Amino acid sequence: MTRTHIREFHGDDLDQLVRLWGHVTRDADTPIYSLAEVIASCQADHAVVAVRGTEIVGAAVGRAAHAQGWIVFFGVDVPDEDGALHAALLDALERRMASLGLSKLSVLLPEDGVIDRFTDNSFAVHHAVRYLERDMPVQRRELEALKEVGGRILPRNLWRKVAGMTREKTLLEERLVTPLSRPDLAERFGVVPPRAVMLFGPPGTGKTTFARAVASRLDWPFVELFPSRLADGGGLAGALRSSFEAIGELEHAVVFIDEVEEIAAQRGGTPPSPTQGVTNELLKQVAEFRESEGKLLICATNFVRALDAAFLRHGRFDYVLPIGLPNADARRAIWGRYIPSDDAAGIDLDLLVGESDGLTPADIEYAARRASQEALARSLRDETDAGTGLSTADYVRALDNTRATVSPDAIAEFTDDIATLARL
């Protein structure tokens, strides 16, 4: 019988190790560690193999994190009734990792995984443990590309932090988030995941906040392109093209262009406008962007009627969605975010909701922060007033000194734009 010996993993062993991994995991629904992770640990961490003749019949692969060692793959593909080969592999891996000063060597197994070979070798079972994992939104190979375009990963709770605005959130959830995050469900109902969307509405209504929240909800990198900054290194059209080419290296991304009317205004006139070439380039980039999966372009504008007609035609943007002033429920939620919890019970919230009708979320935030600042200043001037906190009157005074961002004329124009330009 051919002798089996154990040695360190060599680069030439990779093909056989892949075969071994496939045999060992073929009956597992989802291996704890993927093949890519196992290969990475073989090449960068610690691995030993059992060889019979020229064939690899077993392997043990581990990695270390601080003082904790983890076995990322362990398997034998030949009969081993007495467990001697399993024990030898575990011993060899442990010896190889001993110099790292580990305090523990651990292994995770599927619920139906065989544990005897580990318990026979002094591994203790911890039953009250659940294994949870999540995919990282950006893989290592994409980090340089993300850095190049100034992208970033946003906190994952931004969607929940959007106060109120239930109608807008529902619309974005149904039109954007669900088709992109659940393509199988979208395909079931014949829905084509969107590639580009235009948000329009008066200034300060939260278009940027919604764009960021969508990226957070999808758990995709957020890349904001600033037309004014793109031109720093030369021509704007060329910089725009280079930026989209770099974004193409990412697997997923939400790309956001605010105040897009700066580079997408109506073309025409003699001589042509200096920005006409930029507008042409952006139209071209939008068309090419639509051909790639896993990405979403969100443009925002305060002046949708100023956009070149080509941007609003079917085939450029899947949806043209209005983002308006917050309704009563949204205003209530926004106030609730800024009123200190210690004072909330004594505040007439219904009054504030009514008095802030016609204000943007940014206006309400300004009024709330102004009231807090005035109350703090008052307490500093009069120490006897330090513990009284805020009152409804403080907020009403702040509202009296808050200028509405959106005028009645702008609201009327927005209403007209919804009727003539919105595409839901």
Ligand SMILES: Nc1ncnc2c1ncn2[C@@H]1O[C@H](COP(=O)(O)OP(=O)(O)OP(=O)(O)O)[C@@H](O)[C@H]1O
Second form
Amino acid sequence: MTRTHIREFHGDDLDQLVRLWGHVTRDADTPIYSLAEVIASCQADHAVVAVRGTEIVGAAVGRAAHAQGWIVFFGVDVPDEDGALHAALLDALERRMASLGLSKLSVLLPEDGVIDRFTDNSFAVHHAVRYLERDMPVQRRELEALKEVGGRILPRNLWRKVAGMTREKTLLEERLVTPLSRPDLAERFGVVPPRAVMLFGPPGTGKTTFARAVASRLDWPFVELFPSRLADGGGLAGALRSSFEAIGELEHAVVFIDEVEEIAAQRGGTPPSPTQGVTNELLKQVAEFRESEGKLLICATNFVRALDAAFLRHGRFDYVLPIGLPNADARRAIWGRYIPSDDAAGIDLDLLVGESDGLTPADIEYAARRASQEALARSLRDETDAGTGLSTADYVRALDNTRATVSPDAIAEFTDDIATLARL
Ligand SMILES: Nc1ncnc2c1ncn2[C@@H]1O[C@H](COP(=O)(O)OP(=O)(O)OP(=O)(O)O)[C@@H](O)[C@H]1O
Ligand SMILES: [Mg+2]
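Switch from the form predicted on its own to the form predicted in complex with this ligand and give that structure.
So here's everything in the complex, that chain up top.
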């Protein structure tokens, strides 16, 4: 019988190693380490093979993570009744990695995997562990494209941090998030996942906040395109085209264009306005963008009625959604964010929530900061007042001096726009 010997892995062994990996892992649901990872470790880390004649019949591949080593592949494809071959391979790998000064060598096996060969060789089983993994939202090959368009992964909790606004949240959850994050479910009910949506509403009502929250909820990278900054030197239309091209390289993305009326205002007029070419380009890009799956375009505007009619037509934007002033729950949460925690217990929050009806989040922030500033100034003027903090009266006074950004006229216009332009 041909002798089996153990030696280091060479580049020429790759074909045979891939075959061995396929054999050994054929019954595994999903191998913990992918073939790509195993090959990377063969090339860059530590690997030994068992050779019989010219055939590779076993392999052990390891990598070091600081002081702990991991076996990323271990397989023997010939009978080994007494376990001698397993022992020899493990021994060779350990010796190969000895110079790294590892304190531990670990291995993950499938639940029904045979562990005897490891326990025979001084490995101890830990029962009280579970294996968990998460697919990272951006894969390594996409990093370059993501950087090019200035995209990034947002914190995971932004959706939860949008306070109140339950009507808008439910709408976005049902119309956008669920069909996009669960395409199988959408297909089952014949729902076509949306590709592009328009958010409109008065300034400061949370359009940007919602766009970011949707990206966070989907766990997709967020790419904001700034029309005013795109045209760095070159033409805006060309810049728009190359941005969308780079976005095409990403598997998933929420693309956000704020103040889209700047580049998609009503066309027409003679001579044509200089932005007309840009509007045309954007229309073209939206149409192309719609063809690719797994991405969502969100546009936001304060002036939905100023948008080019072709832009809002069916077939471009799946939904045209109004985002209005914050409701009581949202106002409560926004107040809560700005009132110092030492003072919170003594403040009549219900009163402030009622008094701030009609204000935007930004208005509330302004009033809260103004109250803080005046209370600080007062405590500096009057030593006896130091340490008493803020009272409800401070906030009410600040509210009296805060003008609502959104005028009654603007609210009337918004209500009009909802009736004529919204598409839910
Ligand atoms: N539901 C909410 N809960 C808590 N904070 C909110 C909420 N909505 C908005 N905010 C806060 O209010 C501020 C203004 O919101 P945002 O920038 O999203 O408004 P916008 O509609 O995009 O405004 P603009 O039209 O001026 O672009 C932000 O600081 C945001 O964090
Ligand atoms: Mg905004």
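Between two forms, the rigid core is defined as the largest C-alpha subset superposing within 1.5 Å. Positions refer to the first chain, counted from 1. No experiment lies behind these values; they were computed from the predicted model shown.
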>> Using a rigid core superposition, assess whether residue 187 undergoes a CA shift of 2 Å or more between the two forms.
In response: no
